[in-house]
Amino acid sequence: MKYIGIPKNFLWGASTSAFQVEGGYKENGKGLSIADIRSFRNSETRLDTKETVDGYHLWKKDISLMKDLGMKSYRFSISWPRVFPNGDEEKPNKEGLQYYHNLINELKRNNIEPIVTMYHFDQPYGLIKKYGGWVSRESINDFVKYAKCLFDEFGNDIKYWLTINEQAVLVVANDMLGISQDLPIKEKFQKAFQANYNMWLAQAIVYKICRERFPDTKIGPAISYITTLPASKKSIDMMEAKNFEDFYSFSQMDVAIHGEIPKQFTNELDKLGIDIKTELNDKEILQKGRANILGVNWYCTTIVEAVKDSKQSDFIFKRMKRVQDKNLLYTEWGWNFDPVGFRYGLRQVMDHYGNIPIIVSECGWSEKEKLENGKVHDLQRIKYLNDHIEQMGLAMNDGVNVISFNPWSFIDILSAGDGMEKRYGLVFVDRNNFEKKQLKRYKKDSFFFYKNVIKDNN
């Protein structure tokens, strides 16, 4: 099936992240990450990061499946503590680097373009114990050191870098930053938004370094884009939808692309009484270090309505609430099926940032699934992929500069909050939360559908 608007040189791919796919959590010198620590707290109730689907050992088999699928790109992340086990070492872990050299070389041998995320929820736990992780400004230097190491090792092989994955998610789910959940809510958010600011500065420095050393390379953040719609035709619902979308998603893009923090964002922090610690040259750092690409993680639309009797002096989360549209299909985890919203969201990005290249770094449908006679008939995922690709093509025909589509996920992986129950993959892994089995890989029906999509649109 061919789609309007998608060129022949398009990068058709799929995505994963290190802590969710690799396992091998302490092999060959790897240190612990906050993602590891967080998962271990629930080891009795679901799968943790110790093994996941063992991509660390089965990567050649998985790349063979990628080649069979016809993938032109693979968006994955490098495990920070596999490179710097505690985060503060002077020299990197050579065995950790070699793993990624092997992975990247094999991808390139199979004509699959690596799209590499530097940090996907897995800061070394050693930095959190040492100074609180991203909450401390010290984290900026450690991230920059890590990024420089990646440029030294892989800079000539990587055309596309994504610095930090879903920074806004980390602020809201701030236990992923190592922030104690026993703290009062204001103190938790004070720390989380300070971490958010420090991440902005760290990325700006890294953007600048990359663009100076590798002028033809594209680098930017992977943004969690929550396209937000009003529950009614009322202007008050429309205003709160816009406020939430701007605060949560577009503020992250604005800082990366324009090098400025939006006034609306700082206004909301003022309502919480949050005071961000800054230094004199911070504005210059943000201005001089800007992204030249956007990674966009898009799954569904979010529908909101204004809370009655709320005041504009209230923080944004108190002024709106999420609601479900009874006319839309929802996953068991509350995410809807709204493909036209994808086209609308991409058009919104173009309206804000013009011709900026966009990598769709995540987009997918989750279900609980069973293997039956060696097959998985994931018809709803096929419909999700078809309809979203169609709408993406229409957005591209409208002028949106999407260069790559990487649905989440290539293979069934550990869900950050739901173990192995919540499956997104094109490839089924025969294991559950507590039974490893043989970790055998099976191509789902969606694998064959997507394979034909790639073949027909090249």
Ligand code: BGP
Second form
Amino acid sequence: MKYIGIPKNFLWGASTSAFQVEGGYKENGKGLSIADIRSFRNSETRLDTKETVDGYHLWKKDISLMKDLGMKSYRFSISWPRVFPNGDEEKPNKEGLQYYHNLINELKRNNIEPIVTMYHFDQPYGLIKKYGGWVSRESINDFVKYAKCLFDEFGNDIKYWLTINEQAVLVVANDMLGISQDLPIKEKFQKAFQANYNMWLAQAIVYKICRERFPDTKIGPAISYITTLPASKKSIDMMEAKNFEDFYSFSQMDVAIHGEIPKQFTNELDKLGIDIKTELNDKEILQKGRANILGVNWYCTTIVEAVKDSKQSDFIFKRMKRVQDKNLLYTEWGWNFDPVGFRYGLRQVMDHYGNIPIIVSECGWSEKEKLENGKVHDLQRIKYLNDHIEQMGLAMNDGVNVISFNPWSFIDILSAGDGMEKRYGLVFVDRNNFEKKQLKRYKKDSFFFYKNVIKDNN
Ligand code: BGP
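Could you give the coordinates for the form predicted together with the named molecule, as opposed to the form predicted on its own above?
Starting with the chain above, the whole complex follows.
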């Protein structure tokens, strides 16, 4: 199957993250992360981060599957607490670094380009206990120290860095930042948006360091891009859809690419009475440290309608509500199938940022799945991949500069929100929430489909 618009040197890949794929949660000096702590709260009812699918031990086998698939890139994350177990050590944990040296070397030996996320939901828990994590400005130094260490160790081998995964998700689901959920909503948001601001500063510093030290390297955030559509053609629905999308997704991209916080974003915080602590030269930090690539995590569209009788002085989350489109197919977890929305979203990114290179760092379809005689017939995932690749190709044909596509996920892993039953992988792992079994890997039908896509489009 050949697609319009996708060039030969395109990086066809797939994606995972450390806390979801590795397990080995305290091996060789690894410290605990907030992702570990959160998952332990649900250990009674679903799989936690302790073992997951054991990528920590089975990485070589998994890379041979990647090779078989024909992958040209692999987007994964380095576990921050494997490198700095508490986050505040002066020296990194050598054994933690060694694991990633081995992984990266093996990828390179197999001609698979590593696309490395620095922080995917797993801040060391030590930093949260010590000073409240990202809510405190101190976290900036600890992140910069961690990033510098990654540049020292891997800088010559890595061409593509993604700094923070889905910062907007962290702000909304701020339990993931270690913010107590017992606080009144306003206080939670006060802390979450302060954390958001500190993450912007930290990344700007890291972009600058990276671009000075490695001028040919690309670095940027991995954005949760929720392409937001109005439920009707009424201007108020269109306005609130735009307001939400700008606030949630484009503010993140604007700060990374333009080095400025959009006025619309600040206006919304004012409505909540949120007061961000800033320092004199922050503006300059943001201006001087810019991303030169965008990671875009894209799953589905969100359809919104304006809340009747809401006032413009209300916060954006109060002025709009999500609705379902009965004509679209939804996963069990409420994520729709809307591939044209993907092309539309990519075009919007181009409208904002011109020909900035884009890595599609996530894109995927979840299902509850069972092995039948060693096979998984994941037909809807095949349709999802086919239609989204087709729409991405059309967007590229329209001029959007996508350089890599990394569906979520390469292999079945622990879902961020829903345990082991919600599967996204091209490779099935024979385990469930409570039985580890042999952790045997099986290629799903989508694996064979994607393998042909890569072969035919090279
Ligand atoms: C993104 C995260 C991933 C991943 C995915 C699916 O937000 O970056 O880590 O898990 O969403 O989410 P879930 O696993 O909750 O279905």
